[in-house]
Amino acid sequence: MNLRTPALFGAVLGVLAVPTLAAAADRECAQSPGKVIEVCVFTKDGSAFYEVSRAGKPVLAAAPLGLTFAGEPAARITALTAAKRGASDTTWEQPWGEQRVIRDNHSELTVSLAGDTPLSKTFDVTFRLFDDGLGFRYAYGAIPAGQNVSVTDDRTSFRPVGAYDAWWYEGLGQERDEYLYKQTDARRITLAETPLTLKRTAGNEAGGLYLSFHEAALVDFPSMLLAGDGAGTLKARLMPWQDGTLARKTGPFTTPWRTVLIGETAGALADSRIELNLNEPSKIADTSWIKPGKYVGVWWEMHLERSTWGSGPKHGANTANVERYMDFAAKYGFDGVLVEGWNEGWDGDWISNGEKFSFTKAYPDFDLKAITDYGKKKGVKLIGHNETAGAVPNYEAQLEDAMKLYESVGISQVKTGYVRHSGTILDQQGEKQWFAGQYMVRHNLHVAQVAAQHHISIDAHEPVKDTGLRRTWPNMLSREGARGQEFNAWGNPTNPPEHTTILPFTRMLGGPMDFTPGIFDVVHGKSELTRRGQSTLAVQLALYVVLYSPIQMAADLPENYEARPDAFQFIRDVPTDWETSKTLQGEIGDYIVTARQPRGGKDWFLGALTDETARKLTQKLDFLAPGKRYEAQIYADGPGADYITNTTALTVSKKVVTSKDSLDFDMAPGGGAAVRFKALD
């Protein structure tokens, strides 16, 4: 395939301002293009600091900058020696995404700092300021080429001004990112994963404000966590190597961007494109083979224990069963069929014996060539599955052969998995690694790069978090990286209704999530609430709009869809690739309303969710094209619907609307609504 060095991907329109270099003052400041955000950098008492304001009011108080290296003390920053300014206003096009054309309008400030240690003798900090936030990163360009260095501390901190609530879960947990969020006073944060979202509490004199801290372009560096000090300051803490080293680098090097989203509403965070804009353009020149779409699969039946991943009389991944799913997919217009458990290695305690997995040898009852040939006749592709159980050396040893095999039979998407407790992943030297330390960051990108050489896209589960890298490697289609639908089959507890009203403002700020929505039989025979799904049927439809992914699974059993053709019609109609997306209303953990327009289309789709509280909302339809009529096909909670007592009640209705109209949503406890606005003009 044709790979290329970074260059602006897609159409580029606008102006690139020439950077200007000047001798630095004691304090250097810069503003975003609309003069909304301002950052100032200065040195004091041997440290470098930055502070951020919005509309003239402080948002982040002065907090330190810089890295510390092994073999030398923390550098005293003695001077701000130079400052360079620039600006850029361009647009670029995603090959797929939640928004086709993205504007990158930012101003830039790069300051050079002088320290009193050899490795920090001089280094740069670059800030990019957007009207909805900023990113900054370090460049240690003075470290000689080829010199190995070890980072032992990241002094980067964030000091929000005022009182905030936070939605977070404990970092470095053994189940990686698969935890329920808790809402607390931000001062109670101990160690949190990112994206970490904060809401300024009511009554603060500075008014309402939402912040989210994350990172962009995470390449060859450990994932960043944020440690609280009990007083509101959040300090960067990187996932370490076993010896305590945070990052092993070779000079010169640049770090990922540390990002701060800033908005007056929760929806402003969800609609920010800063993460993508801070990543390099695509390194894949021809992206025509990378396809969004919808799929079904041999998956949910295993979670319900109707079949098994391992071989035997109940083995789910057998040729006849897969062909049955392909028939279903072809009949109802799905692009692919995911099959888990097809390859040797699933028998016994596979989590502890991941080195036994083969990624090229199938179980005897699974005929790879016959199945893919059958799919070609039906217009349905097989989606591959590579569960590694965290045995990374075993996977990397087979990676090239596996991708070559899949390419030869027409597999163009592979779902990967790393089901192993974080901190116990073994590398080639037998050292234990965290799931998002530098070792696994390197590995995840390596898999995507090898896959790209064979025109294969990746859907990573138990992944390193998304940081917008899909712009640079658009075959990185989607990821899990949070509590998904499978917890509604076997979790104890399962995901409560508020979970999917939190994700759009937390995890989803990083990028697409393969949540695997669409479970119609949410109860699946369980009487205990915490052991079955906690939503109404309307919610399962709305999730296709609210939780973005370019590949969406219709995760339930085929017979459950055929039993409810009224609800199934929405899943058949909803696309996965969008022209534009808008978060219309929302409060973290309470409710959300999202609208998206299909790429190149005239229709619109809307999804609305509430938490365990019944909620009535009125939604203006001013996002529709003025002067045009639409048939609103409304899938709403039916009479008596309730996530506890009546999950399946659904009302489907139609009405003609225009952009001057509004819709009223009467959402049940744990309920929601989904709407297709079909263009009539």
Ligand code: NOJ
Contents of the next structure:
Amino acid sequence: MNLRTPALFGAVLGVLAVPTLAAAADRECAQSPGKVIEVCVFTKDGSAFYEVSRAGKPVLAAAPLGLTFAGEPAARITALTAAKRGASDTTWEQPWGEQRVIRDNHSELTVSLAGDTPLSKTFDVTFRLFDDGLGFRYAYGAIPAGQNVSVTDDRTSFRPVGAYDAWWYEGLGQERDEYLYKQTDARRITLAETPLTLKRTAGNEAGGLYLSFHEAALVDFPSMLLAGDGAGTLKARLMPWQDGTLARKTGPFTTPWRTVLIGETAGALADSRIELNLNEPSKIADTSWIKPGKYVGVWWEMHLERSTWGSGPKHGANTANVERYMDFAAKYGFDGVLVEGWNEGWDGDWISNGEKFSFTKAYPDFDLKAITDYGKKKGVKLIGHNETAGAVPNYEAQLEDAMKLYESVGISQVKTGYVRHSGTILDQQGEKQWFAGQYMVRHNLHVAQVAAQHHISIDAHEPVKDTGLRRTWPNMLSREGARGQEFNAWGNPTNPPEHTTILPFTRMLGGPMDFTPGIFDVVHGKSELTRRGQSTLAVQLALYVVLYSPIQMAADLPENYEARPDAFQFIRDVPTDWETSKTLQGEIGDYIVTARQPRGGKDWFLGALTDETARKLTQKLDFLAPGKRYEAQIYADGPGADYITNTTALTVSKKVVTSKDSLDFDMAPGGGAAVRFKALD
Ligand code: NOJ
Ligand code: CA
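Coords for the form predicted together with the ligand, given the form predicted alone:
Complete assembly follows, chain above in first position.
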């Protein structure tokens, strides 16, 4: 594989890098390029603090900075000894993504701080300021090369000014990130995962204010949770090793970026590109083999218990069944067929026996060579599946052989999985690991790197949260990391309608999600509402636009699609790679309207969702190209549709529109709308 050193794709707007070295002052401040965001750093009473304002008004009150190391007390930080400034305005191009060309316009302030312990004697904090938020990270550059150190505390805190509501779930739960969000006063946060999104509820005279805390470029470091103190301060809590240390590092080192998105609307958070801008450029020189696309799979039938992952009379991954899916994929233009349960190890209690999984040996009724040859004839790729059940040493031992085998038969995408309670993963030393501590952060990247050497892309389930690493490793195509569609098969309860109106403003701020939309028969024979999907058919279409992923599954059974060719047409038409994306309207947990333009295309696609409340929305079409006509193909909730009694009523209509028009959406309870704007000129 070709690796290259970081390089910008094209500095269309020119680079304005004018680093200046200022004499040390007690307090150093810097503003974002448009002077919207300001950060100030200072030392006081033995600590270093930063504070943030937006448009001249305080947003984050002074909060501490710095790490603590094993073997020495928490450092007293006594002085700010130097400040360096810079600015940069560039654009770069994604190989695939929600937006092809991304502008990275930021100013930068690096302060050097002096502490009274050997390891913190001098360290730097670099702030990158954008008009829609900021990131900052530590560089412990004075720790001698090769010296091993253990981080025992991260003092980084966030102190929002005013009263906020938050959407969150308890961190360190056994189901990792697969929980429903609760909305509470932010002061009630105990321990939350990031992205953690807040909406200001008081002190809001000049309009709305939304914040989201997360991190970017999480590499070789534990992932960060945020612990509340009951009074509104949120402090970093890193997922520990079993001995209680947080990160094991070798000097000198830098940390991931801690990020804060700041906007006047919820949509502004969703449209921020800070996350990607704070990651390094691609380390894969030739990305032409990395392909977005749509797929179907021998998957939902297992979740509905119509077939099994394990061997036996109901084994789903048999050659004939896979070829049936390949025929379906070829007929309707899908790129791939995911097949789960193809390999040895699924029989019995596989969750407890992950070390029995083979990643190269297929069950006898699954003929890998015949299937991939069949796929080649049909123009459809087999998508590999590696469920590890969290038995990481077993997977790592087979990883190279497995990827080599898959490459040899033409597989170019593998879905991985780590179904195991968080905190019970056993590493090579038999030490227990959290699902996103430093060990698993290393493992997840290692898998992507080995896969890249074999031209294979990864779709990780039960993953470490997304922190924008897809920029650096574009073969990290998508991941799960939230409650996905699978919960609508067997969840108790299943996902309520508001779930998918929360995700775009929380989980999705980290990056793409393999939610697996497109279930047409959400009821699947169940009588209880909370044991089956809670949405209308229009929602299942809208999700392809609202929840971004470069690979999207059409998750339902082939026969359910063939029974509804009217609705299925939208899934056939919708692409998964975009020129640009815009969140047009939205409130967290209530509704959202998203529009995206296909990469290199003239059409537009729109998705709208509401929660359990019926909602009428008017949407201006001013995102369309002025003066051009479009045929709006509208997939709306039909008469009587709602998520409880009538999930399948759908009206498909057509209308010629221009950018001067508006569309009215009359969304059912638990409903939505999907539109393709087909360019006519
Ligand atoms: C959980 C994943 O999210 C799901 O997609 C998969 O089918 C099962 N694990 C089995 O690997
Ligand atoms: Ca899962």
